[in-house]
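For reference, the chain that follows is the form predicted on its own, supplied as structure tokens.
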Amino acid sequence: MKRFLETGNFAVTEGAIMAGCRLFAGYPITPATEIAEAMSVELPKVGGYYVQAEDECAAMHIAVGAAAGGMKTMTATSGPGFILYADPYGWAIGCEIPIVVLNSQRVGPVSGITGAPGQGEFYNSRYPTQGGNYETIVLAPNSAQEAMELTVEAFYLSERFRTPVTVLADQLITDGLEDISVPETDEEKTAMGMRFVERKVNAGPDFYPPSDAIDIPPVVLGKGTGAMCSDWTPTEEGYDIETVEAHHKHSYRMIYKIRNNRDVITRYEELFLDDDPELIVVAYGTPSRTVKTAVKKAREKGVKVGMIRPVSLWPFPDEAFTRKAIYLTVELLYDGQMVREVQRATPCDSPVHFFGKCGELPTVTELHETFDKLLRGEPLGRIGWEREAW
């Protein structure tokens, strides 16, 4: 096991040439353009490649196309360059070609603040591009350390499920630098709870299986299929086809792929659940950090307060909201994106408040206070989303 004081960059990094990444192509943004820099120097020494993209569209669709020929590929960028992968994201969607994208948040709209944390892709995330009929996995790292095993679990997640898989950090934990360890070994690998599986080819005839079934390899360019790759609905043989009865049978595999295998996807933290809290916070990224201290603390003063963090964003862990509470989502936004999600997934009674910043983490002593008000039944000082209803 190595250890470094390194950055979140520098472990996705690690975590991208341990899963098998070959290709990197990026476009320089902050912060996120750390990882280019390392790709540059380390995929050359494992017989990778790095590529230099003139722009963030150009950087996926190289990727995406890298991909489709055979390689284990990723790219990073922030949220100004991730709304310009929609295109490609589409693509890769719909011809179901495994790539890895990693999304370093910070505050926005559009360029907002370069060097502070923001959260607002997660429904971005949810939709990254256009046209629906499709499910996206999505998974949260709140540390260095987990930025490197979640990217190493996206790119085993992609592969079986022939699909990108995003990987939706924030600017604290990329630039952020921390205790991090490399594990050298299998078993300290497997110690750490990896899972890594290789790129196989699928042996055609077919393009694709008419199943929504896991485990069936991508299809690689020139290797066995022959058949083409395009941003149509294809036929199972792999041809352009516009009928409705076509798009039905691909998007209901699209789907239902990830719907009905939620289970190797989703996961989650929960902390105090079992000890009947009356508050429950949830929190994902870098704020369940300073989350995950408040709860500890008011729990010391005897505070029924529980936490839970969603680790897969998408699909969403509705089996961790089962408990009839008070709910309070802490983001760094200011309108709450995953208030609703959280309102969709807790039973009808259970109360779901909001408490957001953006660019700088909540202190302590704000949550206590926040909880407080809650537990004494007391509105928050602003028209907030309990005044919502659902």
The other form holds:
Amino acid sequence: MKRFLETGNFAVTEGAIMAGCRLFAGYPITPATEIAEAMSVELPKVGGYYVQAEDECAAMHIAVGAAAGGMKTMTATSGPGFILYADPYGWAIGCEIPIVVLNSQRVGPVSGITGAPGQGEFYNSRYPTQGGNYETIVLAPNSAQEAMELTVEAFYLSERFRTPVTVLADQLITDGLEDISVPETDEEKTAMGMRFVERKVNAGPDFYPPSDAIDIPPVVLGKGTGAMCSDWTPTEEGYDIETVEAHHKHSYRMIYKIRNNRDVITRYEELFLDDDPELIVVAYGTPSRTVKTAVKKAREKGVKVGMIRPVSLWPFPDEAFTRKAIYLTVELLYDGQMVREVQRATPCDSPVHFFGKCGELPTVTELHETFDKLLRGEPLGRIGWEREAW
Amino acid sequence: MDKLSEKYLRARKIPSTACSGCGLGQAHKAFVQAIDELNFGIDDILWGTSIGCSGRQTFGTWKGDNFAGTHGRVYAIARGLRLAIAPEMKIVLTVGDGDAFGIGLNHLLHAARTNTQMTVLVCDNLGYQSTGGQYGWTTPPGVKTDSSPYGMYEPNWVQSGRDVLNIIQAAGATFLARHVSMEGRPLVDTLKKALQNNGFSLVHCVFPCITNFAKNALGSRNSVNMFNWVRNHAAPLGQEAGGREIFWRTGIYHDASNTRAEFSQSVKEKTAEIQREVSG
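Output block for the form predicted together with its partner chain, input the form predicted on its own:
What follows is the entire complex, opening with the chain shown before.
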């Protein structure tokens, strides 16, 4: 085991290379630029390629192109670049090309504050391209260490489900310096729960079987298999076709290969839920760490509060939200996005509240004030634009 | 099916879904002929296409591996593919004028800058015909289309002393040429040269659209008129004089084949050098 005091950017690079990533294409953008820089240093050392593209749209197209050619590839960006990934993201979903995408969220909308954390792409990561008729896989780390581990997991899932997988991080994770343990042996990797799978080649003639099965190798171009992939609705053999029946088969696979195999993907962390707490706080990414501290300290004072941290954001871990309680979501934005999913997933008679911060983490004191108000049955409204809207 | 089709094309895609009288088949056939004359086999070519008439009618016709990419971005996809597939396998792309000179121009220029091996055949039917016939970036001046009902009055990429091929040359392309689709043998010979360049090659090929362009610009869907109209507005480079209005100067514009390192080759060589330094 190697140990470093390094940033999440470094950790992601270590994880990607460990998982077999051999091409990274990117476009500089704060706070994900250092991933590109780290890749430009590390990839050539293992025989991999770093490509700096003319824009984000090209960056992901280059990465998806190389993935279609049989390489494990990755790209990384922040919100303003992530929306420019919409085009190639759709191509990768439709052509079922495995690839890993990291989005280090910052304050938005648009350019916002480049060096402050945000969580504004919760829904954008669920719907990263046009047209609907698909499901996505999104994993959200809350530390540099976990960023490395979930990058490895993202490569694993992308291969098994032959689809792009997004690692949804934030500025504090990618820029923050932390203690990182990098496994060196297979035993160490297994002990960390890391899973790996090799790229295989689908030799046809059916490149797109109309089923929810996973572990079907992706189409790989350049191997002389007569492979076909396109942005049009495909037949099983890959020909383009314009019939609703063919599109039904195509969409069925896009949606149900993920929905029907949720157990391979879904993960979440629970804290203090065994004694049916009155209040359950929900947070993902960096703010979940402050929330965890606040919940632990509240417990020490005898407050019956628990916590759920979704790690897989999409599919959303509905199974974690069956308890009747008061729910509070804590997010790094003012409008609230995950709160809607929590409202959807929780029992009908459980109220769901929202606490938003923007560009900075909530403090433990703020969270304790909020817990107390909710448990006393008081509204959360504080000042002006900070008023709770839920 | 003729012999070439039998050898290289998928039977289920013939006849193509192109409109009656479309000139795209001429361009496509010339490409296959060039491939055959160079003795390339099915597994030597990875054929990419994009959206619109050129992409839709060509995708899946090649018996070997092929793909259709997003509009204007196939050059970026091809740059990724180029790094992943065997260096001896050729990438060919058949794209439209909108794809090459509009939405994709920036990506095209960067493919040229890096001299990434791909042979791009821009099949130009003078506008956006698969969406019903809107003007494009090579629509001749004064021509009426569904979105230039008063005649095309925007400057385009091929007239008025401005030529998009010069821009692509300045960007670093190592082979550039232009033809009209009815120039069968010269087009085949040019494509053979383009395919023999281990770098970025582009051949601009104008072809007649009967369904939309001929109807709007020439007032009828008479295919003979349309073919003659295209032929009469083209002349070999240096022979533009003679009283005719010339839109397309044809022939080889720039041939610097194999004079500059190919993108994937450079990247791979540099990577190997770094690996040696690190390990040594």
